[in-house]
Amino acid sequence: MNAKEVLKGHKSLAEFRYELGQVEKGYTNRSLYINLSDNKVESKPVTDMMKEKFTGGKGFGLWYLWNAVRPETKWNDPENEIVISSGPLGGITQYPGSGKSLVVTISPLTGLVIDSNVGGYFGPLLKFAGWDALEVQGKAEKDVVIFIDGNEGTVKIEETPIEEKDGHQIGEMLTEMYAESEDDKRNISVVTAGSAGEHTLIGLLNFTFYDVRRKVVRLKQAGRGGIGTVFKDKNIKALVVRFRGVKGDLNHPSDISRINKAGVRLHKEICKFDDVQNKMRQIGTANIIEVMDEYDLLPVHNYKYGSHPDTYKIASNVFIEKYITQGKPDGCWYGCSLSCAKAADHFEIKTGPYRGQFVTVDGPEYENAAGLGANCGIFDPQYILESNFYCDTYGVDTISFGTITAFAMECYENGIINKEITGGLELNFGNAEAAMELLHQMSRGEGFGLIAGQGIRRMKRLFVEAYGADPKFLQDIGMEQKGLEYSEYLPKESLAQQGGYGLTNKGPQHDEAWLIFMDMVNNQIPTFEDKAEALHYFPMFRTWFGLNGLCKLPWNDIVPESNSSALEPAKIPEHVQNYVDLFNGVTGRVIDKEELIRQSERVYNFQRVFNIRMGHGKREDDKIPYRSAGPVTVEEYESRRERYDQQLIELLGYNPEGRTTEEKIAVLRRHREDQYEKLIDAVYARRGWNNNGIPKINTLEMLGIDLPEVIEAVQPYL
């Protein structure tokens, strides 16, 4: 049916009119609150306290959610919220990577607060439409579309008859529906989930932007933790924002010349160095597939191995030469010359409901190639791109899907599950056909896809209770932590990266701390104290991007010529100063690089306290599955026997000669687990937490977040 005809069938449930106003120094100073249970719509003030203590973006999301839920609130309770915010720097067009939205909710997978950083146009357009944040609470009785018109000053809640369930279809239809012309499509952004959100706990959200050169709606993902599942549970078909008139001064910054100078510096560096450093403009983040393989860091066969002889089949040059469209700007917001949002155009789908259709596939990102491909033993670029497309349009987190499938494959090959349990799926490593069918089952809510879609933590419990599996073995090989599946890096030889995964607030996602090269390859952080300092600074610095609506890639994927002689080259100090200049130039405040970190510390510690209030966030919650620290099985040990034997000799004075592999595994395990516990002690001390991982009162006081309700949450554990 024609999109305009479908729009006529929308039933208005509520309409809210507001004064347009404008952004001042990065803030609109108000947020939009919607409760779908009673169709209430209202404007809420953004206070000076919020800006001082929580900055914006993820910080605002955490604060609103904290005040909306109770300690016992579950992800599918009506009071759970989805909060979307960009931050004070979000939407500037002078500096690459400033189009991000931050999404916060209670995760179906973890039961904790989850946050996800996503591209597309929604966050900036929401701000320019007049809102620093959008809070959605409650549940609609039937599918609804929330439409925000930033030029007319209206917010509408509309019951919709749209039958389409998949992300690319809904994105295209609603862009067509609400755009007044072809040119107007670039002013529309849609947020939607896909069909899998109805049946799995790993549903994602798609955020659209209209690619005017390709004339196609493209999708970026808030992928982690099941945010799309929450979205579907609230019966939201889509969020839509429209705003015409994007230009460089819409943030009404305090000092635009300061912003311009920082932007010019980085644009010049990208132009000069991208081709020789990272090739982001050719391949995007998939540029590191072969690099990870070379350094034994690419997850293969459920993180057993770090490399594979067939990796060349999915190396970045394969995607560049055969699939990824070259020569087109690929930024997911205006002004991003890093242009990493790559796409394969006119890609023919071979399976499933869209078989025979030609589509645009966003990607692959490194995580998709590594997780969907290498980790499952599938070295087939066609499969990687097709499963990437289906994950996106079905609304399935590619990282969780890849890690879940790899876990299921290892369980299958160990006889823990069989064809009877999987409904005929032969889940051997390398079986692309079975993996693809598993994905299609998730979208339909059928077969083994229903089980796998619950995530590894629940799969482990089921396999023990129903099939008599060894719980210790499943705990060792089930690559989840806090209930969230691991992202796609093999951290066995990097103690710092083990901590970077295990000591996160939301679960093992590399956006908090990616330290493998500093630790394992470059040996820049040899002592526990060095590692603890890195596990303090880098999570805080990366958190800062999420407070301000920024992408992390422009920070360290291109480095300036001066960096090799810098005092702390891993921090890219010249770029850190860029961010200080950007923040001061937009907001008019005067911060330095130390205050930048303190801004993040406030929010990071607040999120830790939030977890504590929800019944988690303690030392026991920071444990990791042993496979992320060392070899679990004989075949794992034997694949690196020379390395492991040498470590036993050099680190422990243990002679491996004449010992069984099982004996050597046990000795190495005791050592590595002890090292991890010592790392936890050092990190907790550096962060100002007690030995159980609880922020101390004086830490909260020093950071200025010693609010009564915050103190009340930690007091019982101190």
Contents of the next structure:
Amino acid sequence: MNAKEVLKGHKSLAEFRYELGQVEKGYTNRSLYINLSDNKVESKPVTDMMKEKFTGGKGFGLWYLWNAVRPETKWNDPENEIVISSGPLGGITQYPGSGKSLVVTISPLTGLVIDSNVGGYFGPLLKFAGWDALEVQGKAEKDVVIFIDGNEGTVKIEETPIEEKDGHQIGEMLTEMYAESEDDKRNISVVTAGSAGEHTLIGLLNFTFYDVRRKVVRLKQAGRGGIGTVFKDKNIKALVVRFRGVKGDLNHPSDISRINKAGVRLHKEICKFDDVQNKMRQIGTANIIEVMDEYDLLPVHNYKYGSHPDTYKIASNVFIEKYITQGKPDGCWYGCSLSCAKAADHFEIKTGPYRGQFVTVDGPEYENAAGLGANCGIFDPQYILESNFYCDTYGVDTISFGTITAFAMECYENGIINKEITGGLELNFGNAEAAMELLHQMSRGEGFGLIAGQGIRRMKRLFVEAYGADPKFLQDIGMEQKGLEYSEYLPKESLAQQGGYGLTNKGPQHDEAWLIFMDMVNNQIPTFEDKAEALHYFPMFRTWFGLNGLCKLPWNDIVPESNSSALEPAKIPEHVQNYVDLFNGVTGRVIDKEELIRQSERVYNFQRVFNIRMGHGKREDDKIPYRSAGPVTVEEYESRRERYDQQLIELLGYNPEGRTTEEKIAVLRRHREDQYEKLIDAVYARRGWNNNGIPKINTLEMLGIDLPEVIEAVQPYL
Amino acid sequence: MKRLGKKDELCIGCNQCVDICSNTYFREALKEKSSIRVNMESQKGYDINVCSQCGECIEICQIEALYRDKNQVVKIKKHDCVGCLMCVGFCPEEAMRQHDDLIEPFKCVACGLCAKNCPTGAIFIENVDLVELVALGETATAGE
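For the form predicted together with the partner chain instead of the form predicted on its own, what are the coordinates?
To see the whole picture, the full complex is given below, headed by that same chain.
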């Protein structure tokens, strides 16, 4: 049906009018609160305290969520919120990677706060429509669309008859519905989940932007932690914002000159060096598929191995040559000349409900090629793109799906589950057809898809309780921590990266720290203290992007010519200075690179305390599955025997001669597990936490995040 | 294709072109607001820097705010442009201009006013064949 006709069938539940106002130095100074249980809509002030202590973006999200929930709150309780906020720098057009939205909720997978950093136009348009953050609480009775008109100054909650359930359909339909003309489409951004959000805990949110050149709606994903599942549980069909009139000065920055200078400088760098550095403009993050394989870091067969002879079949050149449209730089917000977003246009779908249709697939990103492909032993670019498309449109997190499928495959090959349990799916490594069917089942809410959609933590429990699996083995090979599936890097040979994954707040996602090269390849952080320093600095530095509506990629996926001679090249000091300039240029405040880290530390510690308040956030929660730290099985050890034998000799003075592989695995394991514990000790000390991972009072005081309720949450554990 | 041609060797560095350009478009004589610039530092003499109408910037712009007009001159749709400045950073001639007083960048549109006033004929309006330039690899066309 024509979208405008469908709109006529919308039933208004609430309409809220507001003064348009103006952004001042990056902030609108108010947030939009919506409760779907009683259709209440109100404007809440953003206080100076919030700006000072939480900066914006994810910081605001955490603060609102903290005030909304109780320690007992579950993801599907009505008081759980979905908070979306960009940040004070969000929406500037001159500097690459400045249009991100940060989404925060209580995760169905972890029971903790999940935060996700996503592209698309929603966050910036929301701000220009007058709101620093959008806070959605409660549950609607029937499917609703929330429409924010940033030029009219209205917020509408409308019951919708839209029957479509998948992301790409809803994105297109609502863009069509609310745009007044073709030219108006770029002023619309839609947030929506997908059909699998109803049946799984790994649902994601799609954030759209309209691609003017292709004339298609593009989808970017807030992938991790099941935010789409919460969205569906609230019966939200979509959030839509419309704002006409984006310009480079809409943040009303304090000093636009600094922003312009930093922007042009980085554009020039990217123009000059991207081709010889990471080729982000050509292929995006997928440029590292073969690099990871080369360094034995590409997860293969549920993280057993780090490389595979067939990787060439899914190497970046295959996508560049056969699938990805070239010559159209794809930024997910204005001004992103790094342009990592990629599209395979006119891609023909071979399976499922959209079989035979030609679609635009956003991707593949590295994580998708590695997770959907290599980790499941599927070295087929067609499968990777098609499953990428279906994950997005069904609203399934590609990372969790890849890691879950790889886990299920290993269980299947070990006889822990069988064809009877999987309903006929032969989940051997490499079986693309079975993996695809598993994905379709998640959309339909059928069969083994329902089980896999619960995530690895719950699968482990079920396999033990119902099928008599060995819990220790499943704990070793199930690549989840805190309930969240690992993202797609093999951390086995890098202790720092084991910590980079294990010592995160939300669970093992690489956005906090990616230290593999520093640690393993370049040997820049040899001691525990060095590693602890890196596991303090980098997570804090990277947290800052999420406070400000920024993307991490333009920080170190392009580096200035002089970087190699900089004092600390891994930090990309010149780009750190760009961020200081941007922050000061927009907000008019005066921070330096040290204060930048403190801004993050406040929020990072607050998030840790939030986890503690939710009953977690302690040392035991930072334990990792052994598969991420060393070889679990004989075949795994044997595949890298020379390396491991040598380590036994050199590091432990243990002679592997005449020992069985099982014996050697046990000795190596004791050593590696001990190393991880020592790492934890060092990192906790560096972060100002006690030995149980609880932030100390004086740490909180020093950072100025010693709010009474924060102190109250940690007190019982100190 | 209409464009401003140049002969650096005829330039005497009088900067009249610069004043005319910024005065015409921005009502002030300010070299930072001129689309044409004359580099006086060059060892080889004067170096005239101005848009060659190669069109590389058209490819760079994600929202099609740059286009060729009926004379094949590259122009900016100010209404559509958000001022991301990517075209400034990616211009192979470094001839796409930006000034902090303005949101959108600006460039030479081959109006020819400067050429009319050039005392030595160092700058002049010329018509070059776009097809030939493409063949020589000097220019970009949309959609490639």
